[in-house]
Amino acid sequence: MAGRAAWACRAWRPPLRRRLDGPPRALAGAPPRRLFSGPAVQVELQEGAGVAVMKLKSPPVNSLSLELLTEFTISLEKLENDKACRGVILTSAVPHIFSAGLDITEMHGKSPEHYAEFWKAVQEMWLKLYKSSLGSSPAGGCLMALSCDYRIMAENPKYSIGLNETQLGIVAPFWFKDALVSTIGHRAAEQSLQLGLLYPASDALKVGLVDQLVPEERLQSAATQVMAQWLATPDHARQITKSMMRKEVVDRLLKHRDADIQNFVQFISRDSIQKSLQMYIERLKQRKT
């Protein structure tokens, strides 16, 4: 679910949804209208375009902790109830980086009560943010990624972007498959998850895992050039569309929601997954010192 720093490396920027509230505007130059900052997420509305934009700001890797997690879906829901907010862009306070996914320390040596709440808590920013009415912006790392509408990833030969769970060997849920299924296609998402592939830019651009690539000082602009394409369809017309498109996938999750945070918590909670989970902690302390 996570571990590497790799995983977005402030790769894509999604622009995401308008509302029905006239043509799209000018992003560029346009004042703050609001601000409004938490200890792990900045959230920037601009007055003049209807468009927010989400940083995330929890250093050194933007690990998707149970407090990023609650504090980005509240964030979230703050703009989806704001009529001035017509779509977001969702990237990163943190150079170079925008996550290494799910934060293992969450996942070991806690009491089963704190891994049905973090797994909740996974599960909420998922849901809002793959049928949010702005549009998608991605979960853990690379699954907030394949929530957005479009991605945008610097093409830099460092940066990686995939779901590397069996390599942590854990199980990535059926949501995230689904999710992976529907950006790039069940053969390309079989191979993918059973490997646990991490995508080099270039690779993730040819598999469908991303859009678009750009030098990563024009990550911005691109993205503000995206939104504008997608602002000028009728929110509507695009909201319906995504809403059918998406159903499928929301409706299984939503169904078997309680049954999904069981299984997590019995499966994390082996002996043997803790213990594959703390040869990994090991390797990465390893790796920083």
The other form holds:
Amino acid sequence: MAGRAAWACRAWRPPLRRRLDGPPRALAGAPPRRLFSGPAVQVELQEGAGVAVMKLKSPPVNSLSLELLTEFTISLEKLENDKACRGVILTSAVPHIFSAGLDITEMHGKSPEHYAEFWKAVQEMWLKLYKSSLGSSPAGGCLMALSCDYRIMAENPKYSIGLNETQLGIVAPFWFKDALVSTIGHRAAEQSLQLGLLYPASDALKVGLVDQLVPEERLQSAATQVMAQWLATPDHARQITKSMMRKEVVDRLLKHRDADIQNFVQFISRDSIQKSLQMYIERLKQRKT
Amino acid sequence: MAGRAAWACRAWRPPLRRRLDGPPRALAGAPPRRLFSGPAVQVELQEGAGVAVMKLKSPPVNSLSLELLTEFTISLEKLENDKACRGVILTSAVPHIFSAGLDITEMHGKSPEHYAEFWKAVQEMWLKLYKSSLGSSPAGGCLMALSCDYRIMAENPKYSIGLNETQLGIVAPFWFKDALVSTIGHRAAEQSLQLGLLYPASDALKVGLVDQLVPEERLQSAATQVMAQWLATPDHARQITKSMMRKEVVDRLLKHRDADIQNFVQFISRDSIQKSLQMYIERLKQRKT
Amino acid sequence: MAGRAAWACRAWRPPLRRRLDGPPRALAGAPPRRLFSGPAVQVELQEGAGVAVMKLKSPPVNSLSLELLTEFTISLEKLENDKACRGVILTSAVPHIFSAGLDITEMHGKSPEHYAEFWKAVQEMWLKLYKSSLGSSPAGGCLMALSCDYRIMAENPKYSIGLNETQLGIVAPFWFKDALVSTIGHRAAEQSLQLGLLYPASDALKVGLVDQLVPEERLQSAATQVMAQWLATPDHARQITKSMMRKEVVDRLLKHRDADIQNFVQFISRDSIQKSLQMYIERLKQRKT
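Could you switch over to the form predicted together with another copy of the chain, since the one displayed so far is the form predicted alone?
Below is the entire complex, every chain and molecule, led by the chain shown above.
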């Protein structure tokens, strides 16, 4: 069973015929079929319902490493090209966590070329996913969630979600910011990003960072239920609508993509930032011991 | 008496003298005078208060047909040129409904020229009204409401309001979207438009789609009361402020007006969309029998 | 003790070393040191905490006169250049009020040159402060508050906050509007500005115009507490984040600064506006007698 998890509802290249067939087939009852699996991501597809479940499986905390990001993006692309798939539920195979966010070790002690490659992978993932649903945890996990259509979080005061970059001495890029502002509004986003806030589940619901809280054991069924509502809308109209809603934010990143990579590389390569990250990594290690 | 109705508060070309005269004359007590009436819209003006009441009267559901839209826009223009009028309350003469929204029959089985003419009339109405108050019902009714300054809805769980285009397999244009985002924020608008949600009265209040719920028999008096508060602000300052608040959204439509018409015509002329609308019309007919 | 007050948390040119030193020194315990004081503004700095307290002291109501604005901007600049200062709490030395807002006498019966000079001073103050915390009262007081990072208001039903320009027959400029929309959202801002609403403390909290209400005697300690949370985030990352959040609004004013001054001078010089302001001033005088 997935941990604290999340789900995603994507609308892509939908078979137009289906749109005219009335409501979609029921999601329940269909036997799951294993589709494909790599070292960090596992994908199952419920053929009847047209819904895939993607699980991150990179213990201990599903850090968004270059490897995981790349595998994630490729898996999503495969699903987009699969006509049997109309939506995807995003969750975790690691207990009690969706993802700890961007992998800090990819941003420390490496070459500028590596930083650039990593950041590009983050951008790719986001651009692919910025039409999908829930993550829960620091930074990258939250970013994945913000890209989804709907966010469900386990009702547990120990779980939290947010973009905590400033706590590490680094800065969320403008497109993280844009996605956050679109979700919780400008004022809440400003406070959230300046302080690097991690919201406990109940606060996350209040501020609008997640849409629903459910007991941990009901995450998957709740996601399936909401997904059914989403897929009851004609795919084509919903897809155009979604793309209209997100066009401005997507276009801004596309326009400044290279500058954003350069900016990241330059910032992260600074001695002061590298020292700051090293301290953070050491603190994390001490916590584990 | 009006049904589920709505009201609007417009600020236009105000006699500047009045602004300096202190608070406006009381709205109550003034005898109503019939101003003018056409087949689909009826307008009364309370001379003393400077407030007009516009009632849609196109049974069974006040569908926004080309005829109604044209008459509506002309009536609004007349009121703008009438120095005795400072505000307008928008409501319905048909019981239990403000408007069912855009008339689907205008979008089905007609020529491209007709589609273009119809869409232009929708744009005209919106541009005129995007300085006014409440509608309640699918699509067009909601659009009228979103263009107003304040929205009052009858407190009845059977009544609903929203932009349900996607449910019909069509897509709300960007200026519907802009007006909705301005009213309920980006996140709520995204969910609302993707799913084509129709909000029951209490949900509409919660999400901010309407500003106030009152018992059906008090719609008109509540509208009159709020209008008095609106007109207590100096017209000139209020008008400039309103235009500053809405400039960006209005300018975007003005800039892309022709492209928006072409886009609508092309989309609505597709075989798949025409089939989708036909199915919807047939379902509506079956419901009536 | 300060009255109804406010506080501000600024992030500027932070000594980078400090960012790497872990959490900031405790705010409590450090003895305050008088830094500098002019006729309208008094500044104290808690050396240990790196926090300055700025108090407006221009009885009876701390009107934002040309003199106060100029002194305020200069004081803020001094603090920015002071490496011992990392944040500033903004409050009032006049009991029961933070500020009554822009000084109307600066906008009435003077020369166009004076109006231009005054408006430029308002812009300067705003541009400097649009990285800082609470005001409470009509117009200018609210504008100062909107420029801060966090707003604390005394829990007293007699106190209110808002931008009431339209009530005076004048119009809030687009950058007041932008800051308000960023804080409370577009819909609430539209209603607020059109009607020139002054929100009682509890409503101000509800709409999001202030972040916290506390008993009057706890204003300063609450501000100190929140400031500690703010300063626990690495200065550098927080500062870049803040500037990213506010860049669009700041850039818009910078781009249209001269046109905005000309626009103000032309508007305020009109006979009708001057008469309107005179009436308002006379009403204020009568209230005092």
